[in-house]
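Taking the form predicted alone, here's one chain by itself in structure tokens.
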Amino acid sequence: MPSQDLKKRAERAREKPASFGPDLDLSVYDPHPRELPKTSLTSLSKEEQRALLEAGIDPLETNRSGSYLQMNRSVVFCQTRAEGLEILSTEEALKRYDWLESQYWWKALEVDEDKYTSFVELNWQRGYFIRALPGVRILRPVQACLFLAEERVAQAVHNIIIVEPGAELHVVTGCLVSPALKSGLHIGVSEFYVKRGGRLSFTMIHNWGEEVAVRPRTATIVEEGGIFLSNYICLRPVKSLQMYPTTYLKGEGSIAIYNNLLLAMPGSSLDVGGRVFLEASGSRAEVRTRAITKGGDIWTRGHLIGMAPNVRAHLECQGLILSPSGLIKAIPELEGRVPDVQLSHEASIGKIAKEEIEYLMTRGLTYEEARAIIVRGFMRIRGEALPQELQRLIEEAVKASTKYLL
């Protein structure tokens, strides 16, 4: 289990606020929730399991290579239905390999790098650990949820991703609240780990509440060939969300994409970034956003960090107003430290043009209509050979929240 060293620097930063993002209160929240009787996924209420498609989280698992569901503290589901494929909870994975510590556990962040970090170390409850064998194809996505079951708790988890040397995986993760709550704390701590020639796609809905204050810490190691794939998804009504999730490409070849899709509403603060050190040779980034407020604030950052010769990285926001209040502010950042890197950005935020809505009402639309085609359009993700199922989630997960972005 963790270290006592772990446990003093956390110690050390349990006040250490974050870069970005407002300050919260932590101790307004119960991070020692009672824990909750096993279930499968279809005994969940009706209610439940329609929030649950909602996040990308299918109840009959099907197309599913396994499931995991994690309610407040309490692992109440957890199968595995592919060879090749393990899926446990953190708590479990640490008592069975001895190597998961010392190789992975607080290796690709910082225990101390700020307040919730600290908080996740100190009030630890359990989290997923998800590996695919080496050279092992799971075309199937692996479906992963945590959820928010009682008013005001804290949820801390720490979760593993490693995609052993030339194998595949697909992930998608909903994150939601039980539907009759509207307040909570999730804090996420996320470290993935792709092996040389290792694909790994991760795909992130997040459905909240209202007054759900959110704090994931996430950061990914790509070795050499390998390709990390991210998609984020946030067009829920949510308090605050702050995450700046981080890639280390340390192999030649090694690619990183970051897609996210984001709606702010009023009362909402979310600021959402990606940052990628292209550290060797060959390596790819591409940071892109779509983001949307109706009445919302809204920062996207990127930064791209060129530390090797022949890399190249693009940063990409385009931003959609559709209300007099709110915000969205662009703050791309680019940083060579060699010759022979080639790093770009380009933003652009707006509203709808009224061209483009006269001419769909020509066609016969109307102007709602109109107006919900040039919205769904401009939150499309272009999925880089992404499996029919997942590009299928992404725009499920677009058209439910039609109420919100129109």
Contents of the next structure:
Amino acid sequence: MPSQDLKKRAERAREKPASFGPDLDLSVYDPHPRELPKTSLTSLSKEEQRALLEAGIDPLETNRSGSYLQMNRSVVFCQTRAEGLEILSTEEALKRYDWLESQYWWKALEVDEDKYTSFVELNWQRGYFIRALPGVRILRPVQACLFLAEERVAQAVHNIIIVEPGAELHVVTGCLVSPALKSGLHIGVSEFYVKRGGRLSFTMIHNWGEEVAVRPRTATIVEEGGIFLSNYICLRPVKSLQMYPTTYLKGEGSIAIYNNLLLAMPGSSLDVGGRVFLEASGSRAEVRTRAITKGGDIWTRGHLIGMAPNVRAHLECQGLILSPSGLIKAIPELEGRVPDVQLSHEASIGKIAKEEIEYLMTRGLTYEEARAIIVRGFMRIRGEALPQELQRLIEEAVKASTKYLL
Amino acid sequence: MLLQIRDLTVEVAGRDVLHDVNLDIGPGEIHALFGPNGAGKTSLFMAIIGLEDYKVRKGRILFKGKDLSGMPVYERVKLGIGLFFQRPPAIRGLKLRQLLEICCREKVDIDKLVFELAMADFLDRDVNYGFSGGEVRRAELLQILALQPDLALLDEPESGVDLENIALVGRGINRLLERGMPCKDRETRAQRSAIIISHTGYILDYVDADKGHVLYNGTIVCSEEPRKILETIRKYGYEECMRCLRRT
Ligand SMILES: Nc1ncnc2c1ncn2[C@@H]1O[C@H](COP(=O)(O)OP(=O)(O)O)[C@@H](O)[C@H]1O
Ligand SMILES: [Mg+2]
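What does the same protein look like in the form predicted together with its partner chain, given that the last one was the form predicted alone?
Starting with the chain above, the whole complex follows.
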């Protein structure tokens, strides 16, 4: 039995520390919270709805193709509003499709990777299953929300996204805590599959809390001609966040692009990377990070592995230090395993250039105004031709967080 | 007088780069400022606009009768001083269009301006990022046209610009100095003044200056008819300029 085998491997990795980030004591969190009843997005409290909006989740579902809301372990809302789009909990999906377990479940990630993948397998509490059927282009974003609603709860989800051949899908995941709540644990295992000629954009907005620990584990497999675009935004306090999402470009001419936008407030520790295996000829990747510290620590990692001829990839990190304390450490790794690869990286870390502030001051702005404009410009994510609604949503989310920053 | 500079000594990075400079600019006057590289021309502008690194050690700058010492940069700008940078920095994530709106402090009929300066392609690009020399000048020109200062400080508007673009920049400067620009709801004011720094003097083929000055080693060593200064410099270089001074 394969699942028996998974459990055994998970058991063996129960105490296995991760390669990066502080080692967490998982025993202080409760992985068995009570079930919560089904609800609608608009019957949440005003504060909760505002928090949702700031994480890119629209309670009114305006211009959304569908929604998934999981609070703690419970799927409290799940709805599809587009043809050829499936949104289910992974629990439901495993019951419905027998191929899911054999072809996709723990196929992009290893269950015994570390104690966090192990924790999810041993304490599995659903997660979302989103699938775009072959050839279907769904331009309006699907919104998925993972919500920590009670103190000290551990959320351990296993998500799957499948973009079938020729399909296009845009997913926004907003992860947040209930506004009143401080501490909690979120571990999300996410396995994404972009089939031949498919296109997936995955935008994740993290609005956690000062005492929340977060360990996402994400891997994506992209087939021939497929495109995977990841936007990750974390601009709110978080106690400890560590993730190193990985993409395997297995098909010719496939593409992966990561855009990370990070802010570390005092007391926050962020360790965020992006790793791409360029396994097929003509594949291409970019990992771009913008990191700002206002007193917290940021490690930004990137790892490009060129394994096939005629591949091209670039790592870029720009760091901005806005306070006397705080740390930004950029750790780029380039790995060429065949001759015909083109891998590069560039990184720069510093404070805001004085001459830029002064330049704007000569246009009639005060020092503070000039500084704010430069910081906002720094945070603007380079648009990768995202659908308008998605672009707007990202800008709104960044704007909502900027007020905490400036 | 619009601008009065009295015995101005300015220190930059621990060294005096301007000594006892005196200069008067009346309303509607255009002055040309010449001088070799490193003479202190840009420093003079920076001191007038009030950048922190350019410390007034001695003397005063009066603008519209107000002593500028201790006045923050943005207030000087509000008072009506506008600076066209010789080497402006690039600003990532800020579109030129947004910067122009800042300059105008309101919505501008930017399109009209932009058409004339052939800048339409750049409006939605990051300010000065990857701009060519000519593009940088034209972007500066757009900004100063949007700012509509009473005193325009133009720092080498023609440097790094090909002949065709010099004509364009020259036209833009004329437009600034003669007529108002279409910033909505703002009165058009004639009688703008300017100081134009020029290393080569080419720009004076397009813009008529009333007076000329030569800055040398941080001091104004000669004030003359601008054409005359230009002729001497073009024919004999700054060395001859100095010799002429020694004779008088
Ligand atoms: N920000 C600065 N820091 C250090 N030295 C400066 C700075 N600005 C100007 N200087 C120095 O002051 C002198 C005059 O420079 P500048 O005003 O730029 O001359 P010009 O514009 O006439 O070429 C030069 O020796 C230059 O190196
Ligand atoms: Mg200069």
